[in-house]
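Have a look below at one chain only, the form predicted on its own, in C-alpha cells format.
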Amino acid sequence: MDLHVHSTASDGSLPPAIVVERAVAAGLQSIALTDHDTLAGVPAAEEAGRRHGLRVIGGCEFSSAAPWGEMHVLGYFLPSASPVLEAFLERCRADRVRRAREMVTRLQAMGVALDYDHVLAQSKGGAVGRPHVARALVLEQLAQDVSDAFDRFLGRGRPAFVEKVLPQFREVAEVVHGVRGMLSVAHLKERGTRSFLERLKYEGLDAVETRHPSHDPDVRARLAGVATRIGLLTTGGSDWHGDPEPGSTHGTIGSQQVPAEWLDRLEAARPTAPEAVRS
C-alpha cells in the first residue's frame, strides 16, 4: 500500500492511470492519489483502479502555514464532486498561479530569458508548481537540471523564490473534515515534536505520516511512538512523482511497506458526519 503519490495533474510525470498500472506492477493493493491542491485526477486513477483490481483513496495533498514557514498534510476520503473543497482548491491553485507568474517576472528581472508559457506547457493543465517552473528553465537550458535551478533560482531564499499565501492548518482540517475526510501531516522530519502535534491534534488532525523517504529509522520510530502515546494514527507513502528515478526525499512506488491496517484503522475513524474543528 501506497498513500502518497503524485501525477500529472500536480508535478508528477505520469498521468493518473499510468500511476495507477505501475501501482498494479509495483504488487500493491492500495494507493491514495494525493496530487497538489487538485483531485482532478482521482477520477481516471479510480477508473484504471476498477479495471486492473487496485483500490483508489481520493487524496490530495495541502499546503497550510506553519511556524517555519509552510507545513504540507494529506487529506484521504475526499470526494471529487465537492463545491465547498473545489471552491478551496480553486483559491489554492489561483494563489499557484500567481506565485509562478511571479517567480518568471522575477526570473525576468534577473535576465533569465523564462516565459511563463513554458511553464504552462510543463504542468500541461494542472495544478502549477515550483517544479514546473524548474522543469522549464531545464528545458530552456537555463538550468543545469531541476536540482540546479531550486539551488540558483527558486529554493528558499534564492532570488526568484516567491511565498504562498497559506490557509491557517484549522482551515485545511475543517475543509477535510466537512466532506468526511481524515488528515495526516506529512515528512515532518525533526519537527514533528509531541508539543507540536499536540496543538495540530488539538486544531483536528487525524495522523502522522510516519513512513516516508526523508525519515530515517530513528525519525520513524520517535514519529511512530509520539504519535502512539497522544492518540494520533499513522500514514505512510512514498512521494512518488514518477520518471525519473527519485532522489532521497522521494521514493520509488511502494517503498515504504505502508501496512494495510493502517489504512483500516483511518477508515474506521471517519467521522459519520460532517464535523467542525474545536474551537
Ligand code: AMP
Contents of the next structure:
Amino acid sequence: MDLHVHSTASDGSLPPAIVVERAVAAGLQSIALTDHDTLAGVPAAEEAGRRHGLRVIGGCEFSSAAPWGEMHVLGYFLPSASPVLEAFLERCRADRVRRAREMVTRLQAMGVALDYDHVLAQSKGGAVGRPHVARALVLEQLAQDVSDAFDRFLGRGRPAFVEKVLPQFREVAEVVHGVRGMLSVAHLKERGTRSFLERLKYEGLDAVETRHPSHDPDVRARLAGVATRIGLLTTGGSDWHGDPEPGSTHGTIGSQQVPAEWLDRLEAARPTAPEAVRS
Ligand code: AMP
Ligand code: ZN
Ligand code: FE
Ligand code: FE
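Please give the other form, namely the form predicted in complex with the named molecule, since only the form predicted on its own has been shown so far.
Expanding to the full complex; the earlier chain stays at the top.
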C-alpha cells in the first residue's frame, strides 16, 4: 500500500493511469493519489484501478500555513464532485498560477530568459508548481538540473522564490471533514514535536505521516510514538513523483511498506455523514 503518490495532474511525471499500472507492477493492492491542490487525476486513476484490481483512494496534498512557512497536509477519501472542496482547490490552483508567473517575472529581472509558456509546457494544465519551473529552466539550459534550479533560484529564501497564499490548517480541516475526508500531516520530519502535533490535533488533525522517504528510522519511530501517546492515526507513502530527479527525497512507489490496517483504521474513523447526524 502507498498513501502518497503524485501524477501529471500536479508535478508528477506520469499520467494517473500509468501510475496505477506501476503500482500494480510493484505488487500493491491500494494507493492514494495525492496530487498537489487537485483531484483531477483521481477519476482516471480509479478507472485504471478498476481495470487492474487496484483500489484507488481519492486524495490531495494541501499546502497550509506553518510557523516555519509551509506545511503539507494529505486529505483522504475525497469526492471529486464536491462544489465546496472544488471551489477551495480552485482558489489554491489560481494562486499557484499567480505565483508561477511572479517567479518567471523575478527570473527575467535577474536576466534568466525563461518564459511562462516554457512553464506551461511542463505543467500542461495541471496544478503548476516549482518543479515545473525547475524542469523548464533545465530544458532551456538555464539550470544544470532540477536540484540546481532549486539551489540557485527556487528554493525558500532564493531570489525567485515566491510564497503561496496559504490557508490555515483549520480551514483545510474544515473543508476536508465537511466531505467526510480524513487528514494526515505530511513529512514533518523533526518539526513533528509532541506540542505541535497536539495543537494540530486540537484543530482537527486525524493522522500523522510517519513513513516517508525523508524520515530516517529515528524520526519515524519518534513520530509513531507521539501518535500513539496523543491518539493520532498513522499513514505513510513514498511521495513518488515518477522518474527520479537528482537530489529528490521522493521514493520509489510502494517503498514505504505501509500496513493495510493503517488504511482500515483511517477509513473506520471517517466523520459521519451530516444526514446521519441529523436523523
Ligand atoms: P511547490 O508546491 O510549487 O512549492 O513545489 C513543491 C515541490 O517541489 C515539492 O513537493 C517537491 O516535490 C519539490 N521540491 C522542493 N524542494 C526541492 C528541491 N530542493 N529539489 C527538488 N525538488 C524540490
Ligand atoms: Zn510534489
Ligand atoms: Fe509534500
Ligand atoms: Fe507529495
